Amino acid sequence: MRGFTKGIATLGLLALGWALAQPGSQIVIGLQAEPTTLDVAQLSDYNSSRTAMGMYEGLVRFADGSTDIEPGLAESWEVSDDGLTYTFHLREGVTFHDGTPVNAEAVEFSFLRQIDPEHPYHDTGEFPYAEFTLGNIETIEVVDDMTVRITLGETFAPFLANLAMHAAAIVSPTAVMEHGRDFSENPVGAGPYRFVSWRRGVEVVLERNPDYWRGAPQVERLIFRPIIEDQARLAALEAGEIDLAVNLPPDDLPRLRDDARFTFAEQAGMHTWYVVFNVTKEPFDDARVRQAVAHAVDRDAIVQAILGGTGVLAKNFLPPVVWGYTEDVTEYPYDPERARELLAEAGYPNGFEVEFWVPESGSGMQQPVAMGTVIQDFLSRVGIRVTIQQFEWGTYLDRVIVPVENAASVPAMFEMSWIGDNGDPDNFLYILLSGDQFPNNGFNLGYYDDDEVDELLRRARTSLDEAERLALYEEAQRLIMADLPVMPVDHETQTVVMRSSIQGFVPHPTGVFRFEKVEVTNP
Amino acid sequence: MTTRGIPRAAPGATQPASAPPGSPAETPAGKRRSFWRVFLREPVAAVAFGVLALIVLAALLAPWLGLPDPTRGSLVDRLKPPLTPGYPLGTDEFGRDLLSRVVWGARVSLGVGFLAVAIAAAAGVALGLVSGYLGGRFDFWAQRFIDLLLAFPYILLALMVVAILGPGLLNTMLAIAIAGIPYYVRIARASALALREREFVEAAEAAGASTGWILVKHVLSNSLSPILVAATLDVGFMIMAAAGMSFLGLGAQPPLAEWGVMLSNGRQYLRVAPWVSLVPGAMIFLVVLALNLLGDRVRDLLDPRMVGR
């Protein structure tokens, strides 16, 4: 079996090498599915975000590996001291793919595009990430070719790491007039790599950017390509096609292990896979019910079995890596008599029927069905008759993602995952729970609503001390936790699976990928 | 008898009215029994009816098999290859036992299978018996709509009708029951097309002999043999049918053990844990080629152009 793989996998390669004798060299990355757009500002999922991050810049960024905040087209900046205004210095001599100098001008467009309705080319897309990233912006000043000034509504404590958000990255104006909506097929930004072709359901190519300002970066060529089935996403990196992934079955992941020719890097990712409750429904109404289900699920079996570690137990909602994180919270441990004590306290001594919506698939879903499976079988052990109802993806979050005049619509129960964006704990506490957050506003999918939680996320956000965001955080936490309006299963671990001729390649939590330092030694 | 008429045609009629061969509607009980006799003289249809019995007999019995519960896993004891103790075909990725699955599994696909074709068939047969009989208007009509139906792939239709009613095991029976009409109308209207000619039923025409009872008499106790043919073979079909919608999502939905969403859910594990997939797709293997056999030696017996062999 092996000798024969190994044979399959070196007639790959042989034939690879000869359909693509090409000089230079590339890296061919294996994607979960197709990007849906490469306009940086409308990206929403991390098939599109993976693939585009590598062409933009915005005024500053992550640092690798990290959220802590570094320069980009911005040199330096400064604060006022009422925490409003925002003076950037931007970085001379930058240019983008096109030839379009790096300026003032450029960012207001960039952001106003987004955010003002009456700008000129404000319908050259849909923007879901603007009323977060950039809506506290209240005005937009070019004081001079390099400098820009903005001005916020209130206080804001996370601007400057929204602002290192994808959405916030800098794109070239001439780029978006000359295309308008087609921009998202012909993206232009001043990243490390710049656009070369896509080809729909085959292959996204990018070059390297050999003018990109912190240098250009040795590997010549990306090519981004969707293979939706794991399987042959795990095949096609066994036989050669692809040189790195991610989403492998994690049940084949030890036999990769042993084998040399693959390299691992992992990441504690900024996520978290839950299962919402709709609170506006009965039983969920009723914290005890929630609670029940908590303690009726061995999660930590999940975690262990279905996932085969490449996810840690969700003690509470926010992952670790978000600064903020208390583990001073209500525990639920696997307990099905303490669940059934529960359920007859609320009036459910015999349980109780629900659906339960689950994705076919989707970005940081995991193993959603194995794992709606594995929930359904263990509430079936308290008397909770679970009916699993799956869907495609797409039709999936239109389904869960709706206002709550609509709220019936959506079922009592169903699965969620969310990747911070900005390493700031109001990226998940304020954005999925507040009463402030229902869609369209944000992803409080679940309706809940608590005033006191929502008073203490909102002093949380526009406070600009630390301690005093860190001890309101905590407190939010803790209240969450105690009602548990929904209930976190784990935090994914990335990993990334890749060549071992592939060296310094370092996933980032916010789930991007980098390859500007990344260099392919020959095998 | 309230068609008198038919002894009075009968004499200046060149053949009589028993005339088609084979045809069940006037086989006597003996001759049946040696029917069955002669039906499994051939070897290979004998083990194909002794596969299929045995499978058959173990989804009836199911509840009284003692097997564990086919829905609830053990996490612990997941993906244990065949003959694990307590696991005599081992077990899937949530710990379930893969007997006990495959087992309730063929409750639920023979049944699927079964209904689907049944409800085809009743479907079909009458439209297209009515169809060929009465001609006309109607026919062109009623034609015209089952080449439309025709015109799309059997799969997207069934899918069409699956994304119109959802998903669910009881709406993709539906859907493929549809997708199956136009097969048994086809064959239905040749075969009263052919009939509407025949002197017993012109006989039983002029005797004013009621448009229904005709059909349902002479039309289709003549044609029963063709769609009784067509439908053992299309069983094997619909089994196949169903399954490939579950594999697509669109079928059973968990933790319900079906063949198709096991052979499905199993493809994840293919390269860890082939037995998975192998199981469920052994058994519809097994099904639809025991399936395929008998349809073939029911139509051998039931042609008459192969009479004696």
Given for the second form:
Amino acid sequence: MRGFTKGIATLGLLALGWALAQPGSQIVIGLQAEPTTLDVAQLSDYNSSRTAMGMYEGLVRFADGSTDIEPGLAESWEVSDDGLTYTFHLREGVTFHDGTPVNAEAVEFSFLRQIDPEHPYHDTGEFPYAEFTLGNIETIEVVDDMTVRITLGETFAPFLANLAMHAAAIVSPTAVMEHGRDFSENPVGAGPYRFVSWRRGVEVVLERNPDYWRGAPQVERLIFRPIIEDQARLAALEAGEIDLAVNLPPDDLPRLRDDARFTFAEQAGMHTWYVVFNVTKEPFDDARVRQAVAHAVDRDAIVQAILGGTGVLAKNFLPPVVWGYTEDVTEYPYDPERARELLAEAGYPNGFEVEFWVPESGSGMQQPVAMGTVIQDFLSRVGIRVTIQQFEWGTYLDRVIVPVENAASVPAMFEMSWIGDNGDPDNFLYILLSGDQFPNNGFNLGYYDDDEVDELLRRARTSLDEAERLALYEEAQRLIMADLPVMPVDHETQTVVMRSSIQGFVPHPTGVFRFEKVEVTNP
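For comparison with the form predicted in complex with its partner chain, would you give the structure of this protein in the form predicted alone?
A single chain, with no partners or molecules, comes next.
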């Protein structure tokens, strides 16, 4: 065995003297949309993750402000020389919010519930990340009460990073057994906050976990409120009805920066906003049509005029902050004449009609209606006649995340965004564009399937040689951007606006909210 041990101590947070918890303190967070679930194994969007993740803990986790791996419920671990076997040693004395122990059996239950169709509680949910996050697991062995051994079917370079993702968080088996499919509305984890209530369309309330192993959070209560309209979210912030908000109208941000009542927290995100082409449908089964759309849309104008500097123009599908990014790819400058030429070559000299689906708001979607309307206008100038259909976010996800056998029900063109989960290129390129990752295995929503790209992405995720992985991912990006199964528009800069009384909030690259080190100076 090649052993590397990390973080045997509990990080010494209590010894470092966290401030005392603040009685009666609370933070009200304005969400873009209603959470779709609070079951950590079923999360698939920002709003749900931002609400739920504070209730859960995994074997490992991402460090504050980065995607570096640090201990979580596992205080140490070893990896075999062949990279196939991971042995985790759990932290003693940790309990779930219902008082039951966090042990090796809970780890086994949490993982097998998702990946074993024969598991007695597999029917308690739909697990969209299970195959991507945990699907390479061959066996899970409970060595003893506090030791669990996981063996993979093949080497998998991002495995530890995947274990820090939400789908690998550990849930209370007792709570799942008690509530079944209703666990989503009765969530129990081992995180810094615990569930109080969920009034759909109104709010989700969490309270601090006084027994959290890292030390009880300072802020007593978190309240998450869905406010779909950006202007309404802005009005609520300025009226003092909420304390923290994201995705406010870009035109209003300069004014808020000059208002002493508010402070900003910003970070380049692992984010891409893009248009998906359903490549199983005409005319988007032809790469020339997809390329024509990209040349027809002035994406830089969208970034400048609509997003107001809260995003950067996407030259590639992979965000620049993710390692492996390259700009050695085909680019698509605004060129309506070239768009018309490509349409004529593809047999559409007079353009065509297409339905374009747009959510009202949603996870990382920035200004989806405004952006969709501008895209519609640009396409009309080259003869592509676009009809926009709008949907509420939860309904939208249900309609676009469907198995390939139902591909005919998915429109030829629709908006989407993705925020990286673990800082690895695999989490963008494989899960979103591999032919292995059609729903419900992953999120290749346009059903793109290219043998050469698939082979590159498979090899890259199973290699333990980082230089080899880099070369494979660079080649995959070149092929993808030449074929253009998706049209990347921008990479969002995370911009969080909050009341100046909130201290210590730092955005995380994965986009989740962490409040355990936050305090309110004037509760």
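Residue numbers count along the first chain shown, from 1. All values derive from a computational prediction rather than experimental measurement.
The two rigid parts rotate relative to each other between these two forms, and of Gly269, Arg461, Gln114, Gly351 only Gly269 lies at the hinge.
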